[in-house]
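In the block that follows, a single chain appears as structure tokens, in the form predicted on its own.
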Amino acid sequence: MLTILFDGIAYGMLLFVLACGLAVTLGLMNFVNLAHGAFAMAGGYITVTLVNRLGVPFLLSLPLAFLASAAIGLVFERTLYVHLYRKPHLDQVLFTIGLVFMAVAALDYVMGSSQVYVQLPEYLRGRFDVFGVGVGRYRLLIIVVCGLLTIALQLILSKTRFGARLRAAVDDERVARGMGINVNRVFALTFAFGSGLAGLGGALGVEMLGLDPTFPLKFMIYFLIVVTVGGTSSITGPFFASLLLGIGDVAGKYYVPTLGAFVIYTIMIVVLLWRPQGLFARSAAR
């Protein structure tokens, strides 16, 4: 049971890093970016290429995947997304889902349709026992990295001047501009950072989730469930939602394998019946 709990926490942490960029763009920027998974896929393929083909050390490939995905996100934000901030959500949904299908087709043409995995170094393979609990080395790495990222992200958004400027720009863009805040720069940096986090999550998730060109479509629903269950008022909600869903998904697939795939949806339905606005509603945060 403790081993399942550990694996569920690792999976939940990975879901959070994959989905928190969407939580930022949707909750803090009020932009529906269904192409978020495409940036995660980009980070995964960048890591696979660096490690498997170029021989770059795996740990070094992680920050490179983050930076590359952030750069891609910045280019897309400045050239495409910036024109959609004031558009209705339906326009944003249609545009970003179109980007997903374009990304899937492009990666299928360039990288092929087969599922790929990353070659982990020997010190990240296997398990070791801690008081009778089987602890996977790679899953422990995921928990440590994602935990540190969660703390850093929460501090950046709640304690720094940049976080205050972002909240001001979202709440009232006109007033924020009048106060001298460069709203365009704030949004661009926020979107790039969220894209970078998606890329890092994709890089970390290659070994656990596998990677193929349909990745954004397969896991889009998971990203949306995390944000929906957690609420969009802060990062805290999606974090706890990710842990709840990760543990529930792993435990369900282990104890009731025939119904395990439905556990995550059951949790979502129960939580939303209890709190329709998510675990941390925006109105409660203000």
The other form holds:
Amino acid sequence: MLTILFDGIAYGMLLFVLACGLAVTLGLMNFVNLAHGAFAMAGGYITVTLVNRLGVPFLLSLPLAFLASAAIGLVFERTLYVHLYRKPHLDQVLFTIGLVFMAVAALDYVMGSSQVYVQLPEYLRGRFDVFGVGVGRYRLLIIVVCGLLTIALQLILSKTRFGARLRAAVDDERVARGMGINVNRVFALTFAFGSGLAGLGGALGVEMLGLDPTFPLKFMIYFLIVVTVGGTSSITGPFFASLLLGIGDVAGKYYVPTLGAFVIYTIMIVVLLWRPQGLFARSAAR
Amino acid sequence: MNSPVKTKSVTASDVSGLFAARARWHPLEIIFWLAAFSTIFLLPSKHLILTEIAILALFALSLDLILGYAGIISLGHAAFFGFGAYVAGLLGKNGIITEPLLALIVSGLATSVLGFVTSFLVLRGSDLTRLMVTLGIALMLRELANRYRDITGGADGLQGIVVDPVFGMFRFDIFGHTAFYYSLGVLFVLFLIARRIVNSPFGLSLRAVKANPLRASAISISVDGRLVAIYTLAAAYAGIAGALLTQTQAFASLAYFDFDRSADLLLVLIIGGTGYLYGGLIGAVVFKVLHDYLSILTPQYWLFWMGLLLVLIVLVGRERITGWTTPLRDLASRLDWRARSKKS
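Switch from the form predicted on its own to the form predicted together with its partner chain and print that structure.
Time for the whole complex; same chain goes first.
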């Protein structure tokens, strides 16, 4: 029971790191980015290549995956996404679906269509018992890394000048511009950071979620659930939504395996009907 | 048209004349359908793919009704397609209704019930919420079909579907001739109905809702009511398209619910252009021909080309892409001597 809870928390934390970039994109620019998973996939494949082919230590490959995905994100944002902020949602949806399809086919071509694995170092394998609760070492690592990241994110958002600008831009973009905040730059940086986080999540998730070229399509719905259920006005909303989703999914698969993902979809639709702005959104959400 | 000051001089006959003008057939439309029906004799060897085009066109027509006319973005329109397909399949497999037309109508009705029920979920929230809900419904139905494998056959698909000859005379043959006549006929009839609806006062009010829901409700159009109605209708159309596919293939599979199918459909509609009924039909033809050609070129990576096409269409601008039909429409209105004589 506690093991399920533990696994669920690890899964949820991972989902949060994967999806929080999307929450900011959506909240800041009201941009529907269905291609977020592609950045996560990029991070995952970078890690796999680094570790398996070049022999880079796993822990070192994580920051590299973050940086590489962030760089890819920045390039895409400046060259392609920037044209789409003012376009209708339909265009954004079509464009990002197109990007996902291209990413899926391109990686299929380069890396092959089968699932890839990463060779974990010895000290991250296996599990140990704490008061009778089985704790996987790797899952513990995920919880620690993601927990630290969450705290760091919260601090950046609430304590730094950049965080204040970002919050101002999310709350009211036009007024923020009027106050002399360079919203475009804030957004580009945030987008790059969010893509980097997705890449890191993808790198961490290779072991837990599995990685093959259809990754962005398979997990797109999960990211979207986190964002829509959690709301886009803060990062605590998506955080709790991820935890709920993680625990719910793991428990659901354990207790009622035949229902599959049915439980999750049902919960999502019910929540959306109950609170269309998200479970944790402030009442004054746009 | 009439300025607001002159409104008192508008009589009922003027209004009905206006609607008649909207509903009049352009020569190009007649040419389009003549061309479509001439393929029966001109391209007998292509009837298999033409059947697929006809079904895809009907499916795209259905999405156009809600996207182009009502402005609802759906990422899960395959839900209705798959549902209709499975209803028709189960009816045929269990020998409940093996008469194809009757089975088609029943599948359409069943799907419209599903559309009616789910339309209330779609009414709420923003574009993103709608995306999620429609996608979620399609995924849920897929899970359900996968779960109850004793009824649906699960991942193996639904096999052993019995379909009687059409009108008791025309048996479905291996070359797909009957299937094509049947699909094209159904498409044409449903197109006529859709055309009638779109050009009716109801269709006009839908456009008003799409353009500005607030103002629409201010001139006492029931926004929610209109959306529910058109969503239900579109669901029925999609269901019939799915049922057609099941009947002509004698097979139904879980892939009918896939996200890819909904995304493909968006592409079809974008190629042809939204908001006029021929968009879906033209898009279906272009899409299938492209699909055929690119699949031969690089069979595995068709997905890549499709993605590239979507990206390019959006970057260039949808208006400019579908703008290629504007000269045609201009030509149509110039050819339409009756419209000109009316104006002068």
